[in-house]
Every structure is written in structure tokens, then in C-alpha cells.
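We begin with a single chain expressed as C-alpha cells, specifically the form predicted on its own.
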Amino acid sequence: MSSAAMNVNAQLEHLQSKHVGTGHADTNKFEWAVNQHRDTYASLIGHNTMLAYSAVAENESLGRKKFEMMEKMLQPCGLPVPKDD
């Protein structure tokens, strides 16, 4: 394996042990839709405006919009797949 090779290695790995979403090789299709879905909904809840145009769509205040969309972040996807052992 070249030099090359080995620092794109090692930076991927450095990215996935600092960024929790970026995944990794033991990344089940579970985990990663539960981190998408996370991702989404903290960037909505971020962006006061996005917020807004989602509050205004649904006819719900700003307060109780945040307020589910940070319930749904606790369980987006449903309960965890169990493990086969």
C-alpha cells in the first residue's frame, strides 16, 4: 500500500472517531438512518428559518414544533434492531 494511501487511511479514520454520523465499517443500515435522521432534524431546529417555514406549514407555533422535532430525535427510526448474537 503507497504512502499516500495510508495518510487517506488514517485521515478517514481520524474523521469517523471525531464526526459520530460519519460512520464506519461496523455501520449497520440502522445506526446510519438513525444519524441522518438526527442530523436532519438538529439542522431544522438550527435554522430558525427552516423552523419557521415548518411551523407556518403545520400551523404550529415555533415553540411546539422544536419541541417534537427534539422528541423525535430520541427514537427517530423506531426501536433498535435486536442483535444476533
Second form
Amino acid sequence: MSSAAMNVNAQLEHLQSKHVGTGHADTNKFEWAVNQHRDTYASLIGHNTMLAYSAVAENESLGRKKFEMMEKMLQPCGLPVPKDD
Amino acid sequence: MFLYNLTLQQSTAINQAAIGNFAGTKQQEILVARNNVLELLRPDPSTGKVHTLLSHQVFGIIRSIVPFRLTGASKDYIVVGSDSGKIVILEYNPEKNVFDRVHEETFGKSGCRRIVPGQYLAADPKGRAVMIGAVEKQKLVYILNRDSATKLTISSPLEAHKSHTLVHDIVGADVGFENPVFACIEVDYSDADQDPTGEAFQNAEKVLTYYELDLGLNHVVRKWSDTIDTRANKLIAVPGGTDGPSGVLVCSEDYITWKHQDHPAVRIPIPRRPDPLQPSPTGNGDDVDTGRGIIIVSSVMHKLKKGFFILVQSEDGDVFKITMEYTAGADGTIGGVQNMRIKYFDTIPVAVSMCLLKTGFLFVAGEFGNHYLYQIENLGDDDEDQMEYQSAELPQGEEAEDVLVYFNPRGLRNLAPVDELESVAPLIDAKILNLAEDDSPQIYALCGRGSRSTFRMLRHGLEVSEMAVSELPGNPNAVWTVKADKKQEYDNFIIVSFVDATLVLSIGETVEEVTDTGFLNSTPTLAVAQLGDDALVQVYPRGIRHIRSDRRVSEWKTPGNKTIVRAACNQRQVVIALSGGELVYFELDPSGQLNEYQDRKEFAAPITALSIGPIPEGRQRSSFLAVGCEDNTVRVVSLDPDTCLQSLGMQAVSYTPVSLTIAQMMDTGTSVGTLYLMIGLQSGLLVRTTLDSITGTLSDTRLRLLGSRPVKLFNITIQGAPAVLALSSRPWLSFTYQSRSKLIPLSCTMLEYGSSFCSEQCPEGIVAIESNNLHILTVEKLSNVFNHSVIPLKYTPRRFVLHPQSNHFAIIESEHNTWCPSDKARKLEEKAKQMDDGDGLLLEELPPDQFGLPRAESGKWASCIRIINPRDSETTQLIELDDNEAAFSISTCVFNGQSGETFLIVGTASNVTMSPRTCTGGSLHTYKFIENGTQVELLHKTPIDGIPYAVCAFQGRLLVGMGKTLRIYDAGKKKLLRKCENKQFPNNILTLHTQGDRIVVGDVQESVHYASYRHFDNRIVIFADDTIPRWITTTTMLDYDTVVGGDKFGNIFVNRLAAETSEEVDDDPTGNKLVYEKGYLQGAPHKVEHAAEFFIGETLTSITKTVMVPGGREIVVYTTLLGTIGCLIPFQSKEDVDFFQTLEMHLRGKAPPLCGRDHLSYRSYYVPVRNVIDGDMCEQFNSLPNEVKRSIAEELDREVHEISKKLEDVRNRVAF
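The form predicted together with the partner chain, contrasted with the form predicted on its own above:
Okay, now the whole complex, with that chain kicking things off.
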């Protein structure tokens, strides 16, 4: 491997470690979806209006909605798919 | 098209509240965050009223606020965690009444992101450090200190990151003066992500972690970590050091556990509410359907002189008091918790934050609905009716079995409500109509959630509370209040003038007539004032009566047959206008004698109005007199001894001036204020000009139409500052609020004459007359520009519609998670059967307005249709839906061939589940209005196969949107008949509008679609759509081609179909072009143009095109879920656009948003801002320091007052 490619790889790795959710060549559909869901839940919790929107729709308290979303972040898309390798 | 965005009422929801001594005085203030507004509230300990000190729009989303105080200081700073990717420390500056930004440190990207801190914020109780955390991974610790100049310093951030870890909560543990410790609830997901068997997920642990900031080594270490209940959601810090056992309370479902390093955990259960609809618990607590657990959503800790207590609130609103017993050694060292007790306290609305003041008030920032201030009347220790549960008597330890404990719900016992801050949040739908036929339209809004839902009618105007009304003998024409002595605090007399008599009332315990005051009773009065130290003056048509304190009276009589027509006086000066236009001036000399000035001044035209300015502090006299004449002029006349009665300036006005006043308004932010001359004109116009306090020249004239009657002006005092009461066909109040001058109508009947009123019971009131009644009024809430009238509802309201013939509203209310009546009856019956064999727990339901409705399970619905008469605020009919059916849409419809009768269509669905969106069947109920629209009668139900989210009348037929299907129905005898259908909509139709043959459809996820109905082959064809996916919540057609809409994320947009496309589509004689045209970009053949884009920051819930003020242009008014009411004003000239664009640009540079969010990128949150100028930003110009204002004005080539006039004009011309 040339040094330039090494450098790019190192940079990518740095990005991946710094920014959670940065993809790589082997990212599968499941991982991608999990990241999307976690990002979405974090955003819903962060925006007061969005949390209130779902709380009103479902007749729950804000605290309960936030708790439920936080809980769902642990495994938002069901069980992970087995890796091929 | 260019629009100007202006907020009419800022968000009324509170998402965070914190208490502290922000002003640095002994008094505590409450800081609240209202999504993007920071507001400082001060509860008045004597009256129990909450006043707003300052509210500041920060143009960013505030996610967390925490106050902290450096050791030994007496003033709290504010740390703000927002979406700016910065930590911001603010200080409240009470002199200037502004927030000063002390520090602003960038740590990440902007936006509410997963790994960018801002969601959680915790301060060390000793104010040495703060931790700011994200939902995942990142946590940063900043050390706070003082430098040699006692200025606050902030360190560079110390990282306490842990990747693959979700954070549920962070608090600063109280460890006294040891190294600061932050406690977090963390979950590691790395294993669960890798394990396809699901075992790791099942075994995923929640841990409580202590992060210690080592102040010596300047780094953060994970000090301790311990597994906790997997359903833990919240942490509460327990006082430490010398005040308590330290550690944290871990709140989880059903339990609260005290945990601390090196100590055994102590657990208590959260008492449950006995549910009348669930099987009751048996004696030993097992064999019970427990439903789901209860979680704690808010808490407040309060330290007493000895010990402390913690109030926690469950998601149902039940408040519990937690106390602890702990060992204390002889040397003051405190050991672990021995016993923890929990006891039911009271049930109040669910709070996002509770704040307990030292004065014994509890501020409850409700998550939905109004916010309350309660007085704590009792600490609940003597409440024998409630069980107190103790940890010492309950199982403890790792493997402890579950326990269920119950409390006894009851009405408020320990708390007494003292004040209420009105909140319209969540505002679900609104219509702007003028049903009351006022000057300006009212806003009819559906608000609230659950059993605390309301239907509100908002009228523009300050809320007025009526203290007293008394009838007078005959119709008076004027009223005054006077003190007998300058030093008195309260007014002594009310003087009422009739056509031929004067009535003197004395103010005391009661108000009663007195006759021995020296006032002349047999004549009308023109003016009354307190003169000098302890004298009074009465001006009547034939003379002036000067009454000394010892009842000596000196009189001045008018010469010949002249009479006095107008008079004005202040404490030392009296001016009268004689018939014929002659002006006579009197002044009090040092001996207390009223002396006439040697000269008189003649005016060419009769004098119609007079006013003398207030005497500046420390001066002998006011040097200005304003004289209004019938020749439509107002002159300012000098009263200085050197230039006495010389004219200083003149103002020509368009109509006869009928009333004048000179008032000092405190709108500069300093103690000097500005002198204004206000002129009330015959035509109902109010003219305000600035009066130079030295030269007396007039400048900066502003006009405002107040009503249809001549404007009368009166000086009064509001919140310690001078204000002007202006009476026309509607009473108005001109006052200063947060050093900005405001002119707002009062929500009360038309008044004829007014005066300030000050008594012991009512320190700042207004006494006013209306026909033959004397009213005493007060105005308290200056921050509420809308006055609310409220009708309570049963369930969360969804939609409503006006029946135009009767002006009644039909409202649909649907509640998820609630038993419908038949289920409820069945449950109660089951319960009654069970009750036969034993224990006597309560059967009746708890009052829903305090306790809410009993929670059912997901997929259960209760719903009703209600007819309301808004004029009398009464419900004329309530139809309860049953069998798990819920209403989702409502519309009126006039069908072809039904003799023009209006029908009510309600779209319902049964057994709806939220996620995935399913139902067992929908239905369209057709109702007929009977008895003048006060009642409806069911004609028939039409079964359909989806949830009808939108219904709308269309050319004598009915359009129904259900899921992806749009259908046209026509009236039938037994049911509605399906006529036409299109199934090509992407997800779920939410909004429908029509004009001509055009149908505009709003999709839940895919923005708006333009469709056309073709008569000749009975088809609906989609011909245009949007290129941006928008999650539509509301739309409105502005014209045939233009749609304005709002989405879930808080964007407002205007979409316009290009004129040629529009023509081309309509002008298609064969009709085949439309059908066979090729799709473009996987959608419809045509795309809409984006005319405007703007980020509001809150989910839009309604948009209306309307006129808000009489004579104004049409504007777009929007409402949001969190209660903001705002408007978009179209610009009319290119010059204005350029001006405001430049002003906005300068403001972005010179006054960037307080919390560090870049203004331009905030307004472009999801889509770049387009053709909209932020008026809220522009209006911040008025609150800038004078130097900055001047420099901006210079760059714009304008004067400062020109800019503020322009800002005022653009608002006042169309809105308020």
C-alpha cells in the first residue's frame, strides 16, 4: 500500500473514531439503519417541539417519551444481523 | 415576494426552569427557557404574583440551563446548553435589565446532535465546575474560577468521553469541598450491537458512574461505577458535605434508590395510585395486574435549617416527599442513609421543572398547559391519612422482591395555588375569525392535552381585573383621584364631576361620600389636583378654588362673563383657558399662595386641550405647557420665568386635538426617560411626538389609530413607571415594558374618563367611568398581549370547524391510551364484582381535572364531538364516540341537490394503532345541524377502509383523504356514495384545500401535491409536486397557485406554481396532456417553485391568511405547538426590503444571538432561508446600547429614531 493510501486510511479511521456513525466500505444496511435511528432519536429528544409533538399525539408525559426514546436507542432496529466473516 | 417574520406572542411553553439569585439581591428569581427564549421571572413574595423581568429571544434552541454560584459569592451565573455547539455563561445585569454573555466556548458542531454536548448540563453544587454532556459518548467538564479581578474564568474543556455509551442523565453530586463529582446513568451498547442472539441486549446493564474532577491534577477520572435498575431514568443529587449523606437518588420505574460509593443502596417503592378500573390489589400484593411502572419526571430538593427534603413528581402528576435519616458522628462526619421515607404530598399538573423558593412558594413549570405558583401551606408531616413508607420496613438488597405500595389520592391539602401563568401550549389548531365583531379578529384555539385541554378565545389586549364597580346617581363626565397631602402614600378622595354637580368620595375601608372637604359641590369640575405640600385645587367653570389643609379657601373668579373651558394642573402650576382663547397661568409661590402670572396669552382659535408636563425631580416647575387649538394645531408654550408664555414649537395635526398629555416614559433603559407629547384627536388617532426636555422642540411624530371615537388621555402609573391611558372606542394603555414602549388595548368595556387610583388594597389601579358606573381596575400581566377566555374540554382536541350560519364551533377530541365509555363501564362492573368479596377500595373515578383520566393501554381510544357556542362559552352538545372509535377529521359540507343545507362530516376510525399506523376500519359520520346549529343529528355512517385524516368540501361533494387515497364522495340517502378515487399519493394525506378544480394535498412526509379534478372523465390527476420532502403539519392556499405551509420540524415555506405551468395545466382542451405527460424526478411532471423558506423553531400547527388590525393589509398568521403566535408580512416596496435586509445584516454582526448560534444558520436549520427577513432580529435593534444603535444607524445613513419608527410602523400597520 502506498503511503498516500495509508494516509487516507488513517484519516478515515480518525474520522470514524471521532464522529460516531461515519461509514466505511463494509457498513451494512443494518448498521446504517441503526445509526440513522440513533441520530433521529437524539434529534427528537433534543428538539423540545418534536418531543412535545409525539407526547401530545400519544398522550404521554414528556419525561416518559424521552425515557422511551433513550431506551430505544440501545437497540433501535431489532437484533443485529450476523456478520458474514 | 419578500416576507417579514414577526412574533406576536412568544412561546408559552416552558422546557426548563431554574431558580437563583440572578440579580445578586436577596430575592430569588426564576429563569425559564421557552424553547428559544430566555425569560427571567420574579415572584412577588407579598402578592404572590409572578412578573416578567426580561425575556430575550436567543435564536437557538435552549436544551438545558443550570445556575451556579462561585463559592462565597451572592450572585448566580447561568450556564446554557443549546444547539449552538457552544457552552455559554450568562450573567443578569439588573441595572440595564439585560443578560450579559460572560463566556462562550465552542466545543462542537451546531445542531441537536447525538454526540455534540448540550443535552445535559450539571453544575457542581459549590460552583467549581460544570459538566455538559451529549446523549451519547461526549461529556466535557469546564472548571470555573475567579481571577485576581474577581472575574469569572473558565478552563479549557476536560474530556470524560466514553464511546458506545448512551447517557440518560447527569447531575452534579454534592460532595462538599472534596473534588467535584458528576454522576451519570450510562448504558454501553457495544455488545448489544454485535450480538445477533440478543443475549447481550437482554443483559445490557445500566450503570451509575461517578466522574471525579481532580482539581489538583486537572483531569477527570471515572471514579466509581455500579449497576443499577435497567429501567432507571433520572438522577437527583442528595445534599452532602455537612448537610447530608451525599450520593444520588436513582429514579427508575416504580423505585427510588439511594446510592453512594462505599454504601449499601437503600430502596423505596414509589407509591401507586389505586386505579379504579384495574383489579384491586389483594392483601399480600401479588396476583395483580400492575400495568406499567411509574417514573419520576421532575424533582426539587429543598434544604431546611435542619435537614432537607426532596419533592419528586411522577408522570401522573403525583408529588411525593422524600426524607432521609442518616448517622452523624460527633465530629460532624455524616455516614450513610439509615432510613428513607416517602409520603404522598399532593397532585398537581405534570411539571418539566419545579422550583421551590425560600419564601415558601413552589413554581411549577407545567409540561403542557398553564404554569402555576403554589404556596406551600403545610409540609405534610401531620397528614395522618397518608401512609408513609420507610425503606427500613421494606425488603432491600440486590435480590429484593418487588413491592407494591399505594397512596390515597385526594384534593390539594399542602399546596394552595396563588398565581397562574396562562399557557396555550400545546396549541393544536387555531382559527382567526372575527365572530365577536370587535375592531380586530380573535384567535380561537384548541389547546392542551388530556383532561386539562381547553378551547380558548384569545383577544388582543391586556387582561384587566375588575376590583370594584359602583353605580353613581346620574351620568358623570369626569373623575379624578387626589391625595390630601403630598407625603401620603395612598389617594384620599375620588372626585366625580356631573353636568351640574360634583361628588366627593373618600377612600378608606369603604368608599363613601363626604361633604366637608372644601370642594364646591354645586358646580361641575374641570380639574382637581393636589397642590404644594398639603393643599388642593379645584377648577370649575367660574373660577379656581384653592383649599388649604386647615380648610381655608381662597378663590379666583373669572372676569366678566367669561368661563373657564379647559384647565391643566400639576403640583405647583395651574393653567386655565378662558372662553375666547385666553390663557391664564398660575404658579404656587414659596408661601403656598397661588399667584397669577402678570401676562395672559391670546390664541386665535378657541383652546380645545391643555396639558402641563410633570415636574422634573428637584425642580420648581415644569417648563412646558401644551395647548391644542381648534385650528388643528398643538403648540408648546414655555413656562420658564424668563420666557414665560412664549411659544416654543408647533405641531399641525389632521383633526381637532381633544386631549393632550406630556408624559415621561422610561423607554431608554436609563433613569432619565424620554418626554413625549401625546395628542388625542377627534378622529380617534393618537399622535405621539418626542418633546425635547431642554428646548421644547417637537420631533419624531408617530400616528396610531385607536378607535372610532375622540381619544382622551390620562396619566397613570403602571408598575412604578409612568403610563398613559388612552380612551377611544376601546381603552388603550401606553406603557414601557422591558424599557420598550408599548401601546396595547385593555380587555374591558369602553370607558369615558379615567384616572390613576392608589389605595391600600389596590396600590396601582385605574378608576374609570362608563355611563353611570364607577369602575376600579388593575392591569397586572403586562407580558400577556392576549386575553384568554377558556372553555374546558374533555380529551385532547384534534380539529375544529365553524358552522358559519350559527357561528358555533364543532370540535373533535380524541385521546389515545384512554378507555372508551363502554370499556370503562365493563371494567367498573368487573371491579364491582370483585369488590363483593372483600376489601373496600374506592370505586368512583378521581376528578379528571386534577388527576387526569385513568390510563388504559396502547391502542385504546376515547373520543367525542362537541358543539360549542363561543359567544356564551358554553357547550351545547357533546356526542361521545364508543367502541374504541376516535375522530380524526372534521369539516362542513354543502352537498349538491340538498337545498343548500350545511352538513357536518366527521371522519373516524376504530382500533387505531399509532405505530404501525393501522385501524380495523374507518367511518364518515354525516350529521345535520338542527335547532339553529346548536345541536347535530346523525344522518348516516359511511364505512371506509382507512383513517380519514382530512376531509374537505369540494364543488358540492366531499373530498376525503385517507392514507394514500384521495376520494370524492357525494351525498346519498343511506350513506355517502363513492364517486372518484386516486391512490397515487405517497404516504398519508393530512391536509386538503381546493380552489376551482384545483386540489392541493399535503402529505405527511412528501410536501404538497397539486392535483386537478377533470369533470369530463371524472378523474383526479396529480400534475405538480415539490422537490423537498417536507413533513407537513398544516397548509393554506394563499392564492390559486400559491401554498404556504408548515412542517413538523418548524419550517414555514411558500410554494408557488409557475404562472405558465398553471395556465398550461388549466388550458388543456383535450385533457390528455395532463394524463400522459411524463413524470419528472420520479414524481409529477411539474415541480413547484420555492418562494420563501424560514425556520421558526417550533412545529407549525395552523396558518391563516387574515387581516389583524382594522385598515391593515392581509398577512399570514401562524401558530405553533409550543404556543408561539407569529406572522409573515409581505413587503410592498423594494426599498423596504433593502433597508431591512441591511439592518438584519448589521444586527447579525453587531448583536449576535445570545447563546452563540449563528443567526443565519439557525433560520436555515433545515432549508436555507429564502426571501424572509427576521423581524424579531430587527426589533432587537431597540434594545441595543445607544452607541451600537448609532453606529448601525450611521451605516444605514439614517437617524436612530427613524429606524425605530420604521420598525414600529411595519409592525403596527398590519399587526400589534
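Residue numbers count along the first chain shown, from 1. Everything numeric here is computed off the predicted structure, so don't read it as measured data. For clarity, a rigid core is taken as the largest C-alpha set superposing within 1.5 Å between two forms.
Core-aligned CA deviation for His14 between these two forms: 2 Å or greater.
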